[in-house]
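This document starts with one chain, in the form predicted on its own, laid out as structure tokens.
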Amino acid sequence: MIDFTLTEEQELFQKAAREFAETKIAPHVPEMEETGQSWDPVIKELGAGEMMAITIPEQYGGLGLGYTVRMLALEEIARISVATAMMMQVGGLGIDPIVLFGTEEQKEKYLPGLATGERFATVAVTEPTGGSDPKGCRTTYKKQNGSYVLNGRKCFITNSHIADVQVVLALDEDNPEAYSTFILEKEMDGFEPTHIEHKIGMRGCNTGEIEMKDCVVPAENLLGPEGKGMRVSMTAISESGRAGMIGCALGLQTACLEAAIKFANERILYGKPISRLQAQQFKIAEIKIDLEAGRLLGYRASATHDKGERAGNEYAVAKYFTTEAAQKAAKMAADIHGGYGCMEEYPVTRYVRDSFVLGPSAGTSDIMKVIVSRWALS
């Protein structure tokens, strides 16, 4: 028998992650949308909630919840805002490679200022010459005088200008074969955050570049075995970052959701609620299945994690599932508001626009295709 229920535990911290959305988020959604920034309270708001302490072990200061508890809260932080959910992902895309690879040092230097908020956290990896082919990598690290010396640029890194703590992928400039990953700090001399991007969708949360110019690297912030950076940072996108990007996805299709049914029931047509409507009935059928459909898929890949498994390709399934449902669900929710989902005053707009970030984040949905196709193959 299969059983599809969450526990008590996970059913507790999603009700207070949508309470915590409603209350501490949701204030905060208007400034986002008109200035394109928002970032102090917002992070400090995750912070407090214990949000980006959830994949923490407990002793470092985490709650130690696992995965399914993450995609839950991030589902639930979507539903109200998916650019705080895309930071808060993002931030503990750059947490998992310290927990997953680090040395014991470097867990009780980082993770304790992370659990609280205290610090923020991202990994750059895509370059302007590789985003979906991570070897494509032209930053370029040298042992120099017992340290590290990276050059070179990253872009589209989401709180890449928020971000205290940034896990980079470099390449050995005597060894086109290696790769090792560094633990950057933001104070440190040569790195310098620089052009930020202004997205179709996302507002409020910051996605820009980061340069590195002979910047200097304590031997003891190199991040996993040196020539090994590759698996360290490709293990963290393909379990925790596209496990992020579930939990956004699922959280936009239920605000689609709760927005077409909310309009359908109110908007009257013919003397009668739209929702009576067959064809409108319809497009909320095929949000509504999606959305079901999607749940399914992520919270599998996500359990699957949490059982100490691999889960890359459950992952590579769902994230494209849920990502491509995201788009459709913005769109039939549009569609079923008529000429007010043009009108910006109506959230299903800021829908339609934040539906367009998903896809390419954390791999596209052809490469999550190339992904599945590999596995259906083997």
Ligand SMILES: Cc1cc2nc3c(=O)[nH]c(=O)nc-3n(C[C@H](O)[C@H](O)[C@H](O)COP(=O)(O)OP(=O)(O)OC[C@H]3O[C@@H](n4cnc5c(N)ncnc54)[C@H](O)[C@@H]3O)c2cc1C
The other form holds:
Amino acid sequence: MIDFTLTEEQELFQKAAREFAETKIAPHVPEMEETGQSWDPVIKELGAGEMMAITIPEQYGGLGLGYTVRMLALEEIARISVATAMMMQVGGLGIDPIVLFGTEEQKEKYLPGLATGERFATVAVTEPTGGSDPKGCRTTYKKQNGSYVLNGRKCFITNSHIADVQVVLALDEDNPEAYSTFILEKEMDGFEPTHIEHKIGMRGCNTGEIEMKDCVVPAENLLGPEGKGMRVSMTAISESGRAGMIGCALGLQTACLEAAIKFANERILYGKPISRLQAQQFKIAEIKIDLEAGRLLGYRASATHDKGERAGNEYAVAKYFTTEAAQKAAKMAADIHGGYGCMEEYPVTRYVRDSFVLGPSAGTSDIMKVIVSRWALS
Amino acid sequence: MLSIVVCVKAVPEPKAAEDLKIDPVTKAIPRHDIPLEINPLDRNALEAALHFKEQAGASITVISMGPPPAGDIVKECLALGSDEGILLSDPAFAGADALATAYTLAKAIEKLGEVDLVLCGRASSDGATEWVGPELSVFLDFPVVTMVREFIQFNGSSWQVKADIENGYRLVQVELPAIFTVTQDLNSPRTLSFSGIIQSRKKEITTWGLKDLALPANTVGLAGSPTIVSKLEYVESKRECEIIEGSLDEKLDQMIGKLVEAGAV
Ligand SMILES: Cc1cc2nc3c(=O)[nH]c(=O)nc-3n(C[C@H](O)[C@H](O)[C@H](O)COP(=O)(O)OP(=O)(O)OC[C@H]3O[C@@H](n4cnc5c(N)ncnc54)[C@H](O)[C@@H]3O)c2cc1C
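Right, the form predicted on its own is done, so what does the form predicted together with this ligand look like?
Now the complete complex, all chains and molecules, led by this one.
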């Protein structure tokens, strides 16, 4: 039987995440917006609030709660700060490959610290040669004296300057078919975060470049089998990566809906609130329809994932739908605000900017369509 | 180890205030279908209990009287760290005023056995009578200190607290077992945590009805409530802006006149 309701416990997790976002994250948003940085306090809060532990198994210090709870939490955090949700989401993308492919030693070494937030993670696949084509990867590795030596550059990496643990995809210098994934640590010689990006939105979310110059990585930091790096790094991106962007998009859509309703009820024209004008009601209805549909798509995918089944296709549908819907929602919410929708005192301007950053991460909308069409045609 | 009871009430979420409807006959506000939350001041009471538990060890039992959906509020208290939850729920308990509520709560507390401390919020956000704590004191024959803002000395059996009073405070020494009603200045209540929710999986909520407390039906609920609500009405708050013209003196005279007229000075 199909049951479209959250369990009582899921509702409680949702409530906990909402309280967390409203009390612990909201106070930092203005400074993050103003400086484009100031991410340290929210990174600490994410750890203290157990947000990084959600999908880590209990035996490694995590909560073992799965992907629906993670999506609900991201949604609540993104409702307050998409920038913070993004850092949490990609932090999880550094964690997942270790959970899925790590050796017992790697799990014991990294997961407990990542669960408490004492350490933070990321995944670094994208290069200037193109994110949609990970096989264009130019970062190389070679074996040397029982270790691996990495050289190359990654761009658009979330948490580039924060993450102590970075899961990095590289190509075998001697074999253009063999990709491998490695766990790098911030302190390793030859590893350096370099440029920090200034983005149109998600201000206060750390995005930047990292560089590996003869970076020596111990053999035990190879993650998953050698030569299977594409699967190791892309499995997490295509499942929890897309799931995370869905959570971010749903949270932003909720924020847009709330801002639209608030303004429409408060703005008086022709002697009555503009929420009585059908043209404005219809915009609110469209935002709501997309949000309801997006939730069903997103939670369906995460519930499938939680059952231990593959959900990459379902996530691709939901990722496409929700990130596009978030842009539409932000535009409509800003439109309802009239001229005020252009003034930065109104959070809706932030939502418009943030909505543009949701698309490319974890695969663009075009790439989602490539995946969905492949699914449909298969 | 201290045995603490915290009385919590499920009250309508402030966001739902506009959807509240007054029953034209009973003058009660039915709580079905409205989102409920823990009465905010009861969260301060629970926080105090959790603080004592962390300091010196204590067992915390939360008691709430309300319709079955109030069980969610009890569940939340378990997730926040209380050890046991009791929901007093029975159609016979419906429509209780402060006296009948305090009586039912007192009977449940007696049923629990030895209790050192009963903590309540100073008032509920919907009823706001501030009577339940003092009336519990009568039924349980425990001393009560209302409006506690600080626990100064809380070891042993004789506690010292600072409690509000108009334009000042009282320092009160009291022997346990005792009842304290608390204000929001006492502490900042913690928020729900994920691991707290997980730990609460093992905790059970016990539901007690009229039979479990072995009470005659005419002592509880509407039947046991001497309070008569003669009228309950919707208040529309309207603001009007009036610009006073004239010289400064004239404006002042006019303004004082208006304040006197409105009964404000
Ligand atoms: C805020 C932010 C954070 C990010 N964080 C990370 C991170 O932590 N780690 C990481 O590895 N990467 C990260 N990325 C990178 C992200 O994954 C890439 O931006 C994305 O994969 C697209 O790659 P690209 O930017 O190089 O665009 P390109 O791949 O160059 O795409 C350019 C255009 O071509 C289209 N296109 C490409 N291929 C096809 C196709 N087959 N069919 C039709 N159209 C196509 C695209 O849709 C797009 O419109 C982040 C990006 C952003 C914006």
